[in-house]
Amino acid sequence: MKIACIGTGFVGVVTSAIFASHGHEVVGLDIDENKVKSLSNGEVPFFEPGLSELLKKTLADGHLTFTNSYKKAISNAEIIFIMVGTPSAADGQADLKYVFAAAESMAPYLKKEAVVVVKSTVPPGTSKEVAKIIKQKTKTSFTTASVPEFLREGSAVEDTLHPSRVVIGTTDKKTGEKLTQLHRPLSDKIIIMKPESAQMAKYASNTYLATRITFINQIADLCEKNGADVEEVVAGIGEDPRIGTHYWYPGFGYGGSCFPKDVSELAAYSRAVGESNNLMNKVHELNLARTPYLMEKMGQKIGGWKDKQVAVLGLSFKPNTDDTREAPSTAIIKYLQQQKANIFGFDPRAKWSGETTNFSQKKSLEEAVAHADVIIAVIEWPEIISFDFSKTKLNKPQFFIDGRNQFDPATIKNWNYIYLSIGRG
C-alpha cells in the first residue's frame, strides 16, 4: 500500500519504518526541513533501541522517503496517518491545533477514497472534527478512522512489530477491512470499534496503568508505618490472576511523555464534561505531590538537604530511552536546588536540559558518586543496578536511597551505606 505518515516524532518515525519494512511505500512528512534532511540521511533524533538500524535499512531498500511537501506525500497515498503532537492546552485538555492544521493542509491533495487515520492521542469526537475540516477544503470522497498507538519507549520497535492488539476505530466497513489488511501481518488480535471508543481506549489504558503505580505508592507509604515490605506485598497480590504482577512500581511516581499527559488530559476532559469528582483527577493530584512528599520525608532521615553532595542516578523517565519528559529526576533535582544541595547527575543516555544551578552532569557513574553524601538511584538502568557501589564507598556516613527498590538491602548495608527505600519497612 501507499502510505503517508504526517509527523516525524517518536510515533511517526517508528510507524513509518515498520510499515516500510513490510514492503509498503511510505512517505514521512514533516514541515521541519532540517528534520526531514536528518531522517533522509538515516539519523534518528532520539534514542530508541533498534530504530536506527531499521530506518537505514528501509531507506536503502527504497520503501521509505521523507519530505516537507504535502503534495508529494498525500497525492498518491491510500492511507494517511496523522501522528503530530497534541500538547496539553491551558485548561489541561489536548491541544488539537496541529491535528487540525494537518487535516487542513492535506485536504487539497487527497486521493479519491483515501483513508485518513488519526493516530495521535486525542479526545473522543476528534475524528468528526477532522472530517469536517477536510470537507471544507475538498469535494473528494474519503473516510476517517482512529488507530491509537500503544508503544512503550525503549521497546517501541518490538511493540509495533508485535503489538498485543490493534485497535481500529471506524464505522465504515470498507475502511475497517482496509486497515485490518494493513495491520494483519503485525497482529491477529484486531479489534474494530467506534472511533470514540478507540480514542477513549487509549486514554483509559494509560490512566489505568498510571493508577496501578499510584496505588502501589500508597500501599508503600502504609508499609513504612507498619514494618511490611511492599515488595513482599506485590508478590502476595501479583499471583492473583485477576491482578497480575505487572506495573507495580513503587517509587517517585510515574513519568514520561504519555502517562502524566494522558492522565492530566483525561482528568481535564472529565471536568469539561461535568464529571470532575472522579479517580482520574485524584491520580493526577497524587502523582504531582509524590516526589515532594518523598524528598521531604527522606530529608528528615538524612538531616536535611542543604549543602549535601547528592548523586542523582538516572535522568530519563525509564531505562532504554533518552526521554526526560516528566522524568522523576526533574522534580527531584528541582527540589534539591530549592534546598540548596549540590547535585551531580548521571545517565547512560539522557542529557539534563533544565536549570543548572548547583547541578553538574557527569560522564560516568563513578564521577557522580565521587563525593556523595547521598546517592539516589532513581531509574533502573542496567548500568546503575549492576554497579558495584562497594568500590566507591567513602570514609564517611553515606545514605543510599533505592528509588525503585532494585537493590538488595543487606548488600548495600554490608557496604556500610545507610540504606533507605520505598515501602520496605
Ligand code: UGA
Contents of the next structure:
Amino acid sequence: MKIACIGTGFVGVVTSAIFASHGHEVVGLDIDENKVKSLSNGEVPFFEPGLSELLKKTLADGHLTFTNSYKKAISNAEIIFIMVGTPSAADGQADLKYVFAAAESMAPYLKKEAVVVVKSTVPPGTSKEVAKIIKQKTKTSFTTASVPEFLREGSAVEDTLHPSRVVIGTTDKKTGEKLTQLHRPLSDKIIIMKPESAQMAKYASNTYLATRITFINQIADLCEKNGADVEEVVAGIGEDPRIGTHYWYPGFGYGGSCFPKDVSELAAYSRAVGESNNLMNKVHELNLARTPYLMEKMGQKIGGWKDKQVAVLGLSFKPNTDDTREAPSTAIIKYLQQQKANIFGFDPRAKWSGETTNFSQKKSLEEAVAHADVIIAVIEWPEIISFDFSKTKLNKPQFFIDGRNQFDPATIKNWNYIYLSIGRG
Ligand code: UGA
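Please supply the corresponding structure for the form predicted in complex with the ligand (the preceding block corresponds to the form predicted on its own).
Now the full complex is given, and it begins with the chain already shown.
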C-alpha cells in the first residue's frame, strides 16, 4: 500500500520503518527540513534498539523516503497517519494545534477515498474535528479513523512488529477492512470500535498502568512501616490471574513523555466535562510528590544530604533509551542540588541536559561511585544491575539505595554497604 506518515518523532519514525519493512511504499513527512535530511541519511536522532538498522535497510531498498512536501507525501497516499506531537496546553488538556495543522495542510492533496488515521494521543471527538477541517479545504471523498499507539520506548521495534493488540477506531466498514488488511501481518488481535472508544482506550491504558505503579509505590511505603517486603507481597498477589505478576516495580515514580502527560491530560479532560472529583488528579499529584517524599525519607536515614557525595546511576526515564523527559533522575538531582549535595551522574546512553550546579556526569560507573557516600541505583539498566559493586566499595560507611529493588539485599550488605530499598522492610 502507499502510506504517508506525518510527523517524524518517536512514533512516526518507528511506524514508517516498520510498514516499509513489510513492503509498503512509505513517505515520512516532517516540516523540519533538518530532520528530513538526517533521516534520509539514515540517522535516527535518538537511541532506540534496532531502529537505526531498520531505517537504513528500508531507505536502501527504496521502500521508505522522507520529505517536507505535503504534495509529494499525500498525492498518492491511500492511508495517511497523523503522528505529530500533542503537548499539554495551559489548561492541562491536549493541545491539538499540530494535529489540526497537519489536517489542513494535507487536505488540498488528498487522493479519492484516502483514509486519514489519527495515531497521536488525542481526546475523544478529535477524528470528527479533523474531518471537519479537511472538508473545508477539499471536495474529495475521504474517511477518518483513530488507531492509537501502544508501543514502549526501549522496545518500540519489537512492540510494533508484535503488538499485543491493534485498536482501530472507525464506523466505516470499508475503512475498517483497509486498516485491518494493513495491520493483519503484525497481529491477529485486531479490535474494531468507535473512534471515541479507541481514543479513550489509549488514555485508559496509560492511566491504568500509571495508577498501578502509584498503587504499588504506596503499598511499598506501607511495607516499610511494618517490616513486610513488597516483593513478597507482589508474589502473594500476582498469582491471582486478575492481578498478574508483571509491571509491579515500585520506585521513584513513573516518568517519560507519556504517562505523566496522559494522566494529567485525562484529569484535565475529566474536569472539563464536569467530572472534577476524579482519580487521575490524585494519581498525578502523588507521582509528582513521589521523589521529594522518598528523598526526604532517605535523607533522614543517611543523616542528611548536605555535602554528601552522591552517585546517581540511571539518568534516562527507563533502560534502553536516552530519553530523560520526566525521568525520576531529574527530580532526584534537583532535590539534591537544593540540599547542597555533590552529585555524580552516570548513564550508559543518556546525557544530562539540566542544571549543572554541584553536578557532573561521569563517563563510567566506576568514576561516578569513586567517592560516593551514597549510591542511588535509580533505574534498572543492565549495565547498572550487573555491576560488581564489591570492587568499588570504599573504606568508609556507604549507603546503597536500590531504587528499583533489583539487588539482593544480603549481597549488598555483605559488601559492607548500608542497604536501603523501596518497601523491603
Ligand atoms: C508507555 C506505555 O507502556 C506504552 O504502552 C505507551 O504506548 C507509551 O507509554 C505511550 O503512550 O507512548 P513508555 O513511556 O515507553 O510506554 O514506558 P513504560 O515502560 O510503560 O514505563 C513508563 C514509566 O513507568 C517509566 O518511568 C518506568 O520506569 C515506570 N514504571 C514502569 C514503574 O515505575 N514501575 C513499573 O512496574 C513499570
